[in-house]
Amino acid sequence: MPIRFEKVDFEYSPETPFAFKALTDINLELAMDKMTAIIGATGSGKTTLVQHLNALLLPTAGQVTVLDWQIKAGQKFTKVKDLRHRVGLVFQFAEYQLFEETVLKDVCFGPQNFGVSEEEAVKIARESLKIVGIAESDFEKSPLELSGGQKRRVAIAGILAMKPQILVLDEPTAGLDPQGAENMMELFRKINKENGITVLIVTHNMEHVLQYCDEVVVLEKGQLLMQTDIKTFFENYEYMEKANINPPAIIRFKELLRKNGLEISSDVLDIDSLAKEIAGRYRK
């Protein structure tokens, strides 16, 4: 069940003295079970590439394939509602989407609204509130009366009690300080690896990038610039620069050293593994 775009463009306000093309000749196919970022310079297209995965932007030429579904360019699309309850969309600040009276009841909500039971749907609800790490001391409480941080877990529990295969994440730390960021990507890799959801985050943070994702896929200027792994990814420093990306601390003191001298293995990518290497080497 791939996901996959072919020769897709994406044009904005099309005949009009407006139009803008978002996307060009698109030929993308994404792993599932992975986690995959999204990267690339404000207005390369990375929310107008992920907002096709669950039909909210339609192709204006190509083809995009989600699971069992085709979404081509011209066709009307008459299967969103079951794309939309497969591919789950978290927009960025996505807490401002929280509306019932309380944290359960809107959690609810999504599941009863593709005929789920009510007692089935509080069920869900519960468990994928606790997922998120939300207490049970909060369910019944207004949305309202939680922290920043608080209310995206419960956004993204509404999405998880959809019970989706993949989960598309749009800036999904903005506005988080370090600890609630980090706490909310450790989140997102317990769902991928314990839960078994792909999952695709469009970012700007290059640390979340190494630390968290298998893949990485870069857009620049409505483009498909890259594909690859972490890895090797983050092996091409010259690359990084020419793009303007600003590499994880970690790369940039590796990259630091190889100019004087001390070239350090590929396999190196967290401060534990370089600390070993380099007392190895001075030890020898």
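Numbering follows the first chain given and starts at 1. Rigid core (definition): largest C-alpha set, two forms, superposition within 1.5 Å. In this text the structure is predicted, and so the values were computed from the model without any measurement. First, how it differs from the form predicted together with the partner chain.
- With the core held fixed, Gln75 shows a CA shift below 2 Å between these two forms.
- The Cα position of Gln150 differs by 2 Å or more between these two forms after fitting on the rigid core.
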The other form holds:
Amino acid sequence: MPIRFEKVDFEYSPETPFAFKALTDINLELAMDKMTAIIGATGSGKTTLVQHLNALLLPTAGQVTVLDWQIKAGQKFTKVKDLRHRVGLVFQFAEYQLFEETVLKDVCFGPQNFGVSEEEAVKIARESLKIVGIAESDFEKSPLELSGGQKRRVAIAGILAMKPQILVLDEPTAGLDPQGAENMMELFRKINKENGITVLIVTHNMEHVLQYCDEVVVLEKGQLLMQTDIKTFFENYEYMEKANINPPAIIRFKELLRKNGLEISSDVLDIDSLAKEIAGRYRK
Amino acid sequence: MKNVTLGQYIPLDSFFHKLDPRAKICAMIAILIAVFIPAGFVGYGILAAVLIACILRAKLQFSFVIKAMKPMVMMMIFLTIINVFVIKTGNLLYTLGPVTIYDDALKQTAYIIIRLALMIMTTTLLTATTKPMDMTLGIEDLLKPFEKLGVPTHDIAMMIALALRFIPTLIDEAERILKAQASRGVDFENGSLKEKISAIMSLIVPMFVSCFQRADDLADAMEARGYVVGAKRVRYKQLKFGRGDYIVIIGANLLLALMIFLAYRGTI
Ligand SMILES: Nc1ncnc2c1ncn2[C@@H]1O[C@H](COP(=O)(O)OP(=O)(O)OP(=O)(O)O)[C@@H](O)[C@H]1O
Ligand SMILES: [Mg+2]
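Got the form predicted alone; any chance of the form predicted together with the partner chain too?
Everything in the complex follows now, all chains and molecules, and the chain you saw is the first one.
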């Protein structure tokens, strides 16, 4: 059950003076059950790419395969609802989608659209809200009374409540406080590892990529620049510099150590093991 | 939703894009009056030829102008049907059971459709070649004489400018919310009445919230930069009349005069 892009092109407003080609010849196969980061500069097409996964955008050329469904350019795709049930997409600035009178009702909205009974939906909604860290006392509040960060959490809960098989998150932590962002990332990691849900996450935060993700997809100007696992990605320091990617602190530190004559194995990717490694050598 | 072409500005570099908005607005008014003068098919032929030449000169694509007419197609069909059934003068052309078609009905319908098409061509020519901001400057200047009567021309222009400024933003916003709700399983096309209402609510409520928020932010931002309602302001962009502007205004008025002449001659 794969996620596959084959020769995918996407053009906004085709055949108008505003035509803009946002994706060009994307060939990509994403591993299931993994947590994959999609990175790239502003305007490189990350949002455009992920919106293909639940058929919000249809390719103008090529073919996208998601789970059992195939979306071909130029063909009407009829199983939209089934697909959207299985692929949960959390939008960039998701807080703007809340509209019900209460937080709880808003989270129920998604599951109910997919035919879950009200009783069941309330149960799932309560669970989802607890998972994302919203207090019981806020369940009956109007979403408008919450802070921006809390609204974002509610929006994420609204998608989790749909129980998707693939969870796609478009910059879910942008604008959250650092600790809140860490908690969110940990939550996604947990969902991925414990519940076996495939997670795709668009992010600008390299620390998060390093700490929480398994694979990286790099886009540049609508083209696929590379797809690789985290270890290989962060090994290639020169490449990151060339691609204007700001490496995480620990990678920078390792690079400085290397320049000063201390080579550290590429398996060492967190401070704990780095500290152990250095201390071990120092003692020798 | 980005496919709405009626009233959209197309950034190109042409004679018409460089004209003073005031000249274009005046010329448009003259042509619109000309369109309503019953100058017969000859008159409409001349107007159409001139407008087509202008559209070419403005480097606009015909497909764009045709698209702008699309929203009117339903109305045109509707008018044709009504006219055919209502107008029963002139020569009988065709009978089919109770349905009779007279040539006056066809002629009247043709007139109306041609007028609509010419009007759309004229207004598209204006809106496609004039930046919304320039348009408001032009409107503000043209309304100047009414200031003496106590009409707050500047405030009106500012409101128009802000409204125009936010149309694309709101379209983007609506599109984003539409997509976000579609991801949550909202079906905006099918479903029972109850589902439809809930679908529309899921779009409208967030739109309202964000509109008010934007309006609030904008008001704060404007005040932070020293905007005071009703205060005298100077203007950064000065409009200047050039040779082309005079040519366009005179040309449009000559065209109007020609139509009046044709109509007058037609009546004797
Ligand atoms: N609705 C649209 N119509 C036309 N062009 C668009 C539209 N949406 C996006 N684009 C263009 O497509 C390109 C890719 O946009 P996209 O939103 O996918 O970028 P992104 O990688 O998500 O950027 P960011 O990091 O800022 O979110 C941009 O250059 C953008 O200007
Ligand atoms: Mg984006």
